[in-house]
Structure formats: C-alpha cells, structure tokens
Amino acid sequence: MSDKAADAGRRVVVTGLGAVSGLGLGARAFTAAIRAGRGGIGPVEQFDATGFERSLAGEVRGFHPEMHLRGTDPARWGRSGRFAAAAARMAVLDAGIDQRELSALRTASCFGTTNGESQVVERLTERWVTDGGLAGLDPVLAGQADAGRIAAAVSAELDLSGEALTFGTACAASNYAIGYSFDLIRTGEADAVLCGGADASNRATHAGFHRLGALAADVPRPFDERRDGIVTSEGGAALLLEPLDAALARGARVYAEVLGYGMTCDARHMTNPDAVSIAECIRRAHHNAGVKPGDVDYICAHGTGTRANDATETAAVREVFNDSPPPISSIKSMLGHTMGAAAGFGALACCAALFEGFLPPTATVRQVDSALGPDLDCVPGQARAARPRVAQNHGFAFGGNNAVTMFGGFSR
C-alpha cells in the first residue's frame, strides 16, 4: 500500500462512531450484534402494514430522542433528523473530544439520505388529501419537510458553524458524505466533519419495492441461492473525521484512517446497476487511496439481498480482483436496507473490523449461490476473528449511482 492520499494532504482519520440501529442504540451495541450476527428485522411498527403481503423492517425499537439530544429540541426535527443528530452526539462522546472544542473549530455536518424527511412528507400528505389541501397543511410541520435539514439537525444539537450538506444521492449517499468530509479536511477547509447518513421507515418506500417485486418473504439473505429480496430498514449512522496530527495532539483513539474513495455514475437504467460502471468506481477508489487489489482484506458489500444486485457486485469485484475476491460480506443481512445511511452503517462496520480485528458476517446465508463463481467467501454465520489492514465499503444506489470509501487500520 501507498501513502498516495496522505501525501496529496492531510492524513484524515476516524476518531467517533455513533449508531442509532435496529440493531442497538450506540456503536457498542452495533457492532456486538454484527459479530454475533444478530438480526434486527421485526414486524412494521412505524405505519400501518395492513394489505401489504410482506411487512418485515428493520426499525429502530425504544429509540427516545431526548435522552440523546441535549443542544436541540427533538419536536423541531423529523424522526430522519433525530437519527443523524442522536447519532452524531453519540459519535462526539465516543470521541471524547470536548463539545466547546468542536464548536470552536471549523467543524461541518455532512450526511446522506435517500428519502429525505418522509415520515413528514406522508403526515402532510394525509392532511393535504383528508383536510382540504393546502390550507389544512400544519405550517410547523411543513417546515420540517426539507430534506435538507437533516445535516442541519446535527449542526444545532452541536452547536456547529461549518458547513452543513446533506447529500440525496440515494443509496449510496452516506459514502457521498464521507468522500466529501475527506476532501474538506485533507485539503484545510474544515477541522473536523461529523458525517455518516440517516433515513427512517416509512410506507412510501415500502410500497415502491413492495410493487418492485423486491421484498423478501423474511429476513434478508444476500449471496444465497434461495434469497428474494431485500427488507426495508432505517437508522442513522455517524462517524467524526478529524486530521490525523490533531486526534494525536488530544490523545484520541484512532478506529481507522480514511484513505480514500471512487465515484462513478452511468445512468444506464433507473433501478439494475452495471458492472461494468460498478467495477470502475472500485478502480477509482483503489488509485484515490493509493492501494491495489492485493492490498483489500475485506469487502462490505452493498449487499441488498436481491438477485440482480449479487450477481452484478460480485461480477464487478470478481472483475477487480481477477477472479480472487477477499472476503465480502453484507451487514444488510442483520441490518436490513437503511437506504441512505446503509453505507454510513457500512463505514461503521469497518471500522471496527479493523481497530477490533474481526470480519463482518453475512448471518443469514444458508448455501451460497453457484452462479455467483467458485470460492467465494461471504463469511457465513457469525464474524470471524481476523486482522484486516484495508476495508473497502460499498455504496450503490438506483440511478446508477456508485460510491466505494476506502479504510485502512491505523498504528502509532
């Protein structure tokens, strides 16, 4: 592995984790239940299920926004905010770095979305159809329908005045996210950017994939030959990026360093990505952060748990790596599919791969799907004790949108 990144800047370094998950609230809680390979997935709670053939999720169960948000009002934000701002908060005391400190400094929010603040957009949907239309619209509700808030959310529970962006680039948002706080702090124009991504349940986007054909029947089961589709999730995910030399300065703990990240976009068609672009952004991503193949340990794969996504990935990286892929799992097989912050949950599951030293699981496969070539290691059941050195984290999202973050482990 090169130092090409470090070299072309700042050394840029993960110092915070937060998770606010269908697995467990806090990134302890997270990543226990990923090396266990415990799942999350329940009955929907969050609207109601009724006529729906399948009505699995992954939601976030005994989630109390205001033991977790100390610097804002959670009623001012949508259940989408309250998820990025609780698991920013959590990602700032995981860090241990002092609230006033953060403020001080030029600090940004940047986080991905998929659908936005939808919890609130359906209300106002209802009130528009059931009330009158637009004179029967709560106009306190209607100022919270701005996807856009959701990176504002964790601005004002921390108090912070650098920049605040979220991306909408669907599925693949969270590594957006992360690809741009990397480049503000490797190139001095931030000190530190909470970044990650957040999404909530909803009936809306149950529906659309409902209709799609994509569902599964229970839990999700990437890399199987028997799997059927994915389960609709939500979440938030965050991580604080700081320069290496100032986490050292403070004494910080380093879970990782960010060494890198590819984007493509083929627009080739609205929901099957392409290999071809997919094995592409992969390319990018290597040569952004200075590693070749050889150097990846492990995949976290986008991993939905539907047909054409594992047959498309593992055709991309197998491309990659010439046939001989390192280990790939997909947390989504515990977690579900949190849309926007699914690759933000990725990140986060590196991470701790790499500071810990384990390799993620995909729980629930059973056999492993022939057609998706000889010797592929998903790492079944429960995570396996392991020192990877790089992590590659997957993102892709319909549109054609791809976004590949790159991690490697850190030592003194």
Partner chain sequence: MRTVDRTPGVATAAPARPVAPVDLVAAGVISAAGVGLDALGDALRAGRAEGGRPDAARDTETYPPVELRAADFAAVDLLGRKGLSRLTRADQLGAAACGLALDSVADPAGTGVVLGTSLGSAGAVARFARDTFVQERPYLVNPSDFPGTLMNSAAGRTAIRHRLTDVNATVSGGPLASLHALRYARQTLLAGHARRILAGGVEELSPQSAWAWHRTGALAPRVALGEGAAVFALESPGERRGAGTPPLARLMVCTTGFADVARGALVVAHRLTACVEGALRRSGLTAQDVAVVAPGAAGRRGWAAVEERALRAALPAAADRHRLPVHAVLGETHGAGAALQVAGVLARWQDPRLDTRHEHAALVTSCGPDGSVGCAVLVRANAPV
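Right, the form predicted alone is done, so what does the form predicted in complex with its partner chain look like?
The next block holds one chain only.
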C-alpha cells in the first residue's frame, strides 16, 4: 500500500453496522443469513401484485419502526426514511457509542437512494387515479415525498447537527455516500458519519424492471449460466464511520478500515453498463486506497444477475486483475436487489467478512456461466472460511454511475 497520497489525512474506520433487510433485522441477523447462504425472497406484500407476471421480491418482514426509533415519530417519515433511521439507530447501538456524545460532535448523515420515498409517491399517484385528479392530493403525503428526507430522518432520529445529505445516484448511491463520508472524516470536515442507503419495495420500480424483461422467474442467480434477472428488494443499511484515533480512544470494536474509493460515469447509455468505465472506476478506487490488484482478497460484486451486468462486470474485473481476479460473489443472490441500499449492504458484507473471517457466497449459483471466463470463483453455496485483508465493494447504476469502495481489515 505504497502510492497513497502523503496528505491522506485521518484514517477512517467502521465501528457500527445496522441492517433492516429481508435477511433479518440488525447486522447480526443479516451476517448470519449471508454466512449460511439463506435467501430472503418471497411474495410481494408491499403493493398489490395482481396482474404482474413476476411477483417475488426481497421485502423486509416484521419491521415495526416504533420498536427501533427512539428520537423521532415514525409517522413523520416514509418507509425509506424509516429504514434508514432504524438502520442508523442500530449502527449506533452496535458501536456502543453514547448517542449524546455523537450529537455533540460534528456528525453527518449521508444516505443513498434510487427511488426516494417511492411508497409515498405511489400512494399519491393511486389517489390521483382513483379519486379523480390532482386537486385531491393528500397534503400530508405530498409533504413527505422529497427524497432528501431520508438522510433527514436519520439526523432527526439521532439528533445530529451535521449535514444531512441524500444521494440520488440510483443503485450506486450508497457507495457515493460512503465514499463522501470517508472524505468528510479524512479531511476533518466531520467527526463521525452515519452513512449507507435505503429504498422501499414499490410498484413502479417493479413494473419498470418487469417491462425491461429484467426480473428473474424465481430467485436471482448471479454468474449462473441460466441467470435471468434481478428480484426487486428493499431495505436500509447503515455504517458508523469514525476517525481511527477516536475509535481507539474509546476502545471501540473496529470492523474494518475504509481505505478509499473511486467513481466514474459511463456517459454512453442510461441502462447498459460499460466495462471500460467500470474498469477505470476500479483502478481509481485502488489508486485512491493505495492498493494494488494483488492486494485485493475479495470482491463484493454489483452482481445483479442480469445477463448484461454480470458479463460486463466480470469483463471489467478481468481486465483490471490481469485475468486472474480474486473470489467475487454476489450477496444479491440472497438479498435481491435493494436498489439504493445495495452497495450499503455490500459494504456491510465486506466489513463482516473482514472482521469475522469469511467470504460471502453467491448462494443460488448452480452452474457458473462459462462465458464469463475460466476459473471464476464466485463462492457458490455458503460462506467460505478465509482471512481476507482487503475487500472491494461494487456499486453500479442506471445513468452510468459507477462507484467502488475499498475496505481493509484492521487489527490493533
């Protein structure tokens, strides 16, 4: 790790994890499911799926926001905001940091989303259609529709005074949030950041991917020769980032160190991914983190399970890693595609993998697609015991937005 800039600033570590997911509530439940290769895909319940030919989703079940939120009334926020706030609260509890201390610091909240408060928009639209026009819009719901309220919900819940910033860079948004949070702490602009992402299961997203022919018939099978698409999902993922010095001073458990990140834009097509741009994004992340391809022990793939994504992503990885990539797996095989939260869950999986010593699996792969090249190790089935030291987390999005975050194991 040699070419890191001399003025790299403060080291940044992850000390708390929170998850509201179809795989369970809390980082423990989430990690346990990932290790076991247990899936969270089931029938759509968050909207009326009548008339859809594909009606499976990775929804969060048994989530009662009032059981998690202490600082704000859940009724003020849409489902995405509640996910983010609950995940952030979990991350703070997990970190064992006094919330008043966190409030007194310059603590920011940075969360990514694809569809914002999509269920709020859906309810507004339904009344527009059924109650005869826009003149009957529900003012309370209309006041809850802004996507920026996702980060605000976190700041309200935890009484934070730092910036409350919501990224709308679609399915790479959590990596934008994590990367920016890393820079905020590194450069001294913030003393702690809750970051991650959130999205809610909704009709319009499901319909959009359905129409594109991008929905899987049953479960997503990333890297499989018969993969046939994504399963729409939802959830909220949160990480507490602190300066290393502060974490050590309070005797915090350190899951991992944030090493750096990189971003590119395809600037070619709104929905087709581009291998050249993704490869460049990975190189930038390596450079920013001060790592060489040979240092990387694990890649948490974007791995949506569409034909196009997995082929493009694998090609980009092969190019950067000189045709011999490290193990690369997709947690979307269990979680489905949580949209704006996806890279946040990827980051959680990377932190857990580095801290506990395992490689997350691609749980549903049956026969690895030979068209993806020889010797592709996508960790089929269940987690594999290992001691990864550097993990690479991918997030790619419609709009051509790519962001890759890098995490390193930390030992005192």
